[in-house]
Amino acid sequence: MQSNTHLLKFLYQAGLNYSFLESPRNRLTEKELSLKEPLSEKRSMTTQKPSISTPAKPLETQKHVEHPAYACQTLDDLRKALDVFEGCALKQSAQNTVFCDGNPQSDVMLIGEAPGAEEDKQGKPFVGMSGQLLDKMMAAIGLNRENVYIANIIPWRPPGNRPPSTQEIAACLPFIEQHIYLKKPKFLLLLGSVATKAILNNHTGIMKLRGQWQTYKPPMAHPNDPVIQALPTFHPAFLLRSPGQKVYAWEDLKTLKAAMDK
């Protein structure tokens, strides 16, 4: 056996990688016969043009037309395709699909991380412990549930509470783009990491971010639509756990309202 194993490495080591073949390759002598090729052919190969009949489709382009997030026109298009979307294994263990709540006419919206415990029995988004704060922060600006609307990255609830998967994002980030484009905000309130980082492709931490205004546009907005601000916030379960950081997100609404006013 081990006269054969030397014997095998031998003859790779001589070019030989099929065993079917009737010789060994010799690859020095191909090497030889490369490097003897006319420049010309050469050029001819490497600054062939493909035909300008067929066209190949930007990468971006493609994703929009293939996920079916990107062909609704109305937000009843979008919850039906939601409701039929088997591309995320988060529809299989939550109860409901968490869509939205508030007012569509609002030139405010608010985008949280994913449903809890409460939002996935409801349905509803923030109507737990952290939808009562997020209530209360609006009423402290002059906002409540009637002239706000409320959505999330993800719709359906990941098992116990866990923040969602890379994955999972990217799976349903299409759908809160194309929410986004049919709602047509003025405003966009980002609540917390997930949100911000998902929305804006930004990595920066939150709270660098926090209280900034940034630009948005969806992926199938029009040149000329207007750009939309959105400011990044805490997400109002953080800020159960570190109610110090209230002050701070009190000063984002602060900065919210008075653009609103403008």
Ligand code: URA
The other form holds:
Amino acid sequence: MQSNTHLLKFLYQAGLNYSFLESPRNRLTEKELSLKEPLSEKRSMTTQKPSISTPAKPLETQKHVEHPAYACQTLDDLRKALDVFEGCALKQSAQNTVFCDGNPQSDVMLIGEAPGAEEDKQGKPFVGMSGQLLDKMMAAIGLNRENVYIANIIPWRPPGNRPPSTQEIAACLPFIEQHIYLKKPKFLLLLGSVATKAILNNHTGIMKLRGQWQTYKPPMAHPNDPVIQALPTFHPAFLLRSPGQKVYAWEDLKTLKAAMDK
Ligand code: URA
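Shown: the form predicted alone; wanted: the form predicted together with this ligand:
Expanding to the full complex; the earlier chain stays at the top.
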């Protein structure tokens, strides 16, 4: 059972999000029920009544919704808003809120998925096994926690390190969006498929998207604010399980470094 869970998590992190049935399915004769919540409905969450059935608002009005994260004007405000936020049940089982690590002045912001056991214990992102690999990857291009900034899509550990659900991502997304807006990095390094999908709202798999520059503007950004360059790459936890893929992550890091040095 445990190894099946690990296998599924591995496949999911590798970007596989559907599987084939043993026999062909005639989709012309059936109505397909989709259990997936589109991420575009994410911004309609509020602290009082988290509701997954609230209809999506048109893009132009989404930035004016009442999620408490969007009202925060400093990183300190944002941290305090998380402390009183009751819209995500993961907070109840977590030991700590994992907000950030590193240098808020850095041009580069790394975004992971969610804290694991060690991160939950210490209240800091990427301090477990994945974090050790991440530190080595950063060191290979001359970066460390004094010159990068790190946060996660989800600030609370999902029990048993399961992947966060679509609803949990939707509830927490405004916080990381506002985090990016307030931090104002030039570059985002999106670690893995969960971070990539959540931030870019792009459903292309990580296998295809990694290493390809994307552009990002947080919802509260002013039209004149510069776009942020976002580079998807593999999550270090995936690289620990599939060391053969490190060669691609290395290519992505060189791509990041070249852009930073321009
Ligand atoms: N994995 C993540 O995505 N984030 C962490 O902080 C640790 C492990």
